[in-house]
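Only one chain comes next, encoded as structure tokens, the form predicted alone.
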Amino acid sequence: MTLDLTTAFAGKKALITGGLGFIGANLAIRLVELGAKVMVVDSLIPLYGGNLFNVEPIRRQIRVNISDVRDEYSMAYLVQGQDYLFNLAGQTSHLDSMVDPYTDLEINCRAQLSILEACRKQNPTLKLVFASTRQIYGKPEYLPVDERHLCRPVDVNGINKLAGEWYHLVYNNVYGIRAVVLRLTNTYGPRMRIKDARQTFLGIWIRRLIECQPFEVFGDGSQLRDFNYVDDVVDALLLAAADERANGGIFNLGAPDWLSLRDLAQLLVELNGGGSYRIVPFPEDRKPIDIGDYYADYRLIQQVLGWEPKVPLREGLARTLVYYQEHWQHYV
């Protein structure tokens, strides 16, 4: 049975960490409509996607706190008196965690110790769900990939990240601090950042289009992909903080309308009524830390939380595409 998630959070106070980036405020946006507190948490360091423009719709309802997750005494006051916590900040760019590893390091391992240590000593009541990736499996030995898969990452995101989910883990099994684990798959919609590929190569294929040039597409374009839309995104952060059965679980998402790059590129093209992309040769430094094909199975998080996408592909590049047409000054 799934939860009513428009009583769940009425009156709940939720922190959001990375709340200012492209997940953290559509999440936002939809918890002040449920009715919480809100308060986001973000560095707003400029490679890592936050933009007070993705909150400009709830900017009087919601609390700002422009702070970075590595300071353990920032987070030691923020975590207190919360109901929940959206662990969603980190690096999210599997180059620059080849380039700069010590970074990721940092962002998506260390800081989540520190994280889970303020909770544990200020406040071990609250609900954490930590947003993690499809990154930690690494090249798939079957398809669609679900949660006993192998996890073998191929770049140091990828284990930063498994890291991080098993700090959350032993922390609900060992101190009783309510955590859930979530592996996200490419996620796209309105307030991704588009300046470049940092945060996924959606971004800087949609501002390639709507800037009237060829956009790229490594390898041969066969690699097979799922797509999740935002807001089915956000049901999943609100159901696994919501429903007791998600505790100490590890859950995929994922949509069953995977296809590959080409085909995606020349969907893309059709919507926005134009454009062109070419098909070019993996980068030296991206090739060897490319998966393949992927997709998910997501039949647990269905079964356990009555969760599944409900937002189309079509539907949701389409709803993207306008909201970059209409919004473009501020995310460039």
The other form holds:
There are 2 protein chains.
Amino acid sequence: MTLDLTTAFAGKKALITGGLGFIGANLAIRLVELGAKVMVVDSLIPLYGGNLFNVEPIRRQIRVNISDVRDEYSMAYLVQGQDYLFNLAGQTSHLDSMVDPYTDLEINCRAQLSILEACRKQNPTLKLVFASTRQIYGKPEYLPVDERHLCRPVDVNGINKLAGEWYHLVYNNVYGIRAVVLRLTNTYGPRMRIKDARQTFLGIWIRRLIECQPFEVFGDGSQLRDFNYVDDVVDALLLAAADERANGGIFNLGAPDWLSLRDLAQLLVELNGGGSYRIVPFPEDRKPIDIGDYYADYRLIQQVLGWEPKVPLREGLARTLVYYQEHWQHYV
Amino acid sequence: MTLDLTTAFAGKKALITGGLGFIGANLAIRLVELGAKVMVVDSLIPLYGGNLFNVEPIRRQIRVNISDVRDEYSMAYLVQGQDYLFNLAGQTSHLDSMVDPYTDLEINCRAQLSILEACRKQNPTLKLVFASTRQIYGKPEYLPVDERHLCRPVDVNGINKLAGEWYHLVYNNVYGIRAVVLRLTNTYGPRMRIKDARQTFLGIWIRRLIECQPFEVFGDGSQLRDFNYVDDVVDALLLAAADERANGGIFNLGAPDWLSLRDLAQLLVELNGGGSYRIVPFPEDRKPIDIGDYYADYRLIQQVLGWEPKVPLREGLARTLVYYQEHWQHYV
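Next up, can you give the form predicted together with another copy of the chain of this protein, since the form predicted alone came first?
What follows is the entire complex, opening with the chain shown before.
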């Protein structure tokens, strides 16, 4: 059975790395509703997802600490006294990880290790949830992709995220620092970065749509993808944190209404009441790191934690468009 | 069919990182015999495997460059003009990787990335062979372990080696820098470190045996393991380098004469004509990172490259004992 989240989080202290970013800020808002004492940590690196406006609804109810997860000393201080650590900070751009592999390594790999070392030394009883990515599977051999699929990353980002998740699992297994890994698929919704495609291609699609510009679909548009509305991802993060049965586990997220990118583009245009897109060949730098078709088998998290996505794609996209039309000036 | 190695290497330039170490030095000796121009790079870190005596037979025929693979600038210079890069430098101690995870990360993870960046920028036509490890599989789910077994490392060393091998594969796949990954199992033979168990537990066993001290077998001695004599591993490295069919591949090494550690201990005592060992419980720090039984399925490299181990365990161990009796003063 699924846990009662209010009981789990009321009065509890939660630290969110990347807490001013897309998923982190939505999680912070939900944790405040559940009565948790929330501290968000974010580096506000301009090319990443952090945005102070993201926590506008809760700005007086949380603590905001600007620092970088690569800063071992600030992290060693901040983890102290926390009950939960939602470890969401990361470099997310696949392309950037190829152009500047060291920065990706420092953030997605080395900083994860230093966060875990900080927990081991300062607070070994806290519970960690790590946001990993379906990118680590690489080009799927079969669909839907379950957690037993081989991990064969196609870019540096996928490799470093793979290392990051295993640091968490090894610290769980060797030191008993409770940790769970969620492998997220495409997440979308309010508070995502829409300036460019660094966080998700849906960001730039929505930006262009609202700007009445055609957006670009790479390849032939036939690639299959699954999408989670951010509130569903927040649910999964909370369940993984609250439920002891998750400890040491790896769980895919996913959705039943996967579709082709072309169908997604048409759906967006329809929901927006207008707009256009162009099917263009893959840019040279993106083609070798594309993963082809992907959608997840997420039955494991259904079975173990009772999670399933609740917001259908059509509804989630509609809510997302409304959010950006309303708060446009804070995101572009 | 298996390639003619003399044709492949005569007159060719080969760089070996970790070239004063156990496998690197044996490889250097063989490459000199094949007519290659060899440069070895080694940091000579006292706790690692580098030992100048290891290249004594070829000291006037090779170039020795003392530098650390973490030194980006020296590596960027040294890769220039090379035809082959045998990338063997690494931190090998599982236990040390838990005590000092950052050093393991810097050597096994970040340095690999900087070596590949150096190749991409300075010499993208060279061929790379990366020495990975069976440690990345973690506790086997089935035996023998083939290359489709999930990678679930049990310690920080296994995670960083996993990242290291995938950097090589991504650079092969994205940039066309030809690279092959070999997943080595326990390797033994002349020129291994015997001062302690940092490189292989067989090192310390042989040291104690020759010192007429009992050596220690951890656990109950029933753990199964496979062993490759170093000359067979050198053969695999050479075939992987010479054969274009290997590019982008991952290959297990292994041996048909796997056995329990207790049987191995008895065999060693027998070959030594005396000696003793004690079965002792796992030390607290080793127990959680032990992988249980392991032996490899190495049919893939048999099929693709025609490699198979030629030196039976009994013969290899006998040769090894003779080597250390003869050259004792250079290794303890």
